[in-house]
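What follows is a single chain, given as structure tokens, in the form predicted alone.
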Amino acid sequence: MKDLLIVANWKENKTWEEALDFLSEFSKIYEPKPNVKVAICPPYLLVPEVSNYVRTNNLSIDVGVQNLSKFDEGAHTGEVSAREAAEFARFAIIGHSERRALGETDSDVKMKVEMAIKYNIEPIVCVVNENVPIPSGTKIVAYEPIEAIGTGNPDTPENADRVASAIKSKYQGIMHVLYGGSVTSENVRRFTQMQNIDGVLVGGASLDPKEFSAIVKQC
């Protein structure tokens, strides 16, 4: 069996008392497996609450990031650098259409990338299609067409790891692509078992205790 990843995107959702519901639900339910990777990606205010209680209930996941600082540190109000993120978060979402749609360029996601790795979080470089640029270091790419991402309308399994395949032999140092748009605990396992996708990104889907726990359960 080949090693999955089920990366969690809160977006922004959820406060506190709503990630500790989820929580306290999902580690009731959740069945982990020896090859699959689970990691939650909350809003930041809530990283080091969730990075908290992963630890101190001794949960087998992950927490990452949704967004990084393309600074090392400084006078850039409103942003979270690596240094300050690597605290709690072993991954991060760089490169999310959400955050270029809001003007980021592929120049700053190469910035990004490069500050995550050097503070030692895992990147996991956004792409709508094989043909948007990925720099140098990545290990882990999502590729999430926007016609599939909150629409209820995925990307077909087949097209998906063509565009997998695709990115794999560009880019040798690839070693995971996910794939992220309207994931759901139905259709996961569709994605997960052909040959060139290792994972799923999950936004809506993920908000829900019992349907992230049975799209782990599928994978």
Second form
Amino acid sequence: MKDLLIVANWKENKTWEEALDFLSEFSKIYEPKPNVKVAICPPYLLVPEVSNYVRTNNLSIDVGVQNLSKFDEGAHTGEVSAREAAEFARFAIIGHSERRALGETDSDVKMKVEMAIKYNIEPIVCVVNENVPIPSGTKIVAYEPIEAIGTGNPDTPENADRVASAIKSKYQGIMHVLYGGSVTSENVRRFTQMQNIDGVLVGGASLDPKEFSAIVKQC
Ligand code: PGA
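Please move on to the form predicted together with ligand PGA, as the form predicted alone is already shown.
Let us now look at the entire complex, which starts with that chain.
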């Protein structure tokens, strides 16, 4: 059995009260698996609370963030540095297409990856195809074709596997290529059973505790 990583990207969803409802429900039904690592990336405001909840309740999941500042610290209003996030987060999603659509460039992505690595956060670099540059030091990549995100139209497992394979052969040191885009408990297995796919990045379907725990169960 290969090692899998299942990452929830909550995007701009959930108040603390809603997150608490999710966590209390999820902790009742979630069945950890020895070969599957699970991470939740809540909105920034909730990161310390979710992290404390996970620790206090001994939930075997990790916490991640959805973005990082490209700077170390200083006069950057509204930004959160890797140094600050590192207290709570094990992973950071970097270069999601929704952020690139707001103007984030490949060079920003590179700086953010460097910051993550400097403070021992594992970056998860999102790419829309195999031609997007992946900064050195990256070990986890998420292949997320834009047409598949939030549309209910996932890529085919065969094409996702082809892209994952191309990425792995182009860049040494990439340990995990995740697939993202309309992943559900119904289709997850078709992706994770592909040879070169090592997990999934889940948006919409990660917001519901039953559905997200079913994804972990089915993967
Ligand atoms: P989706 O989002 O699962 O809602 O398609 C995936 C993502 O954007 O990471």
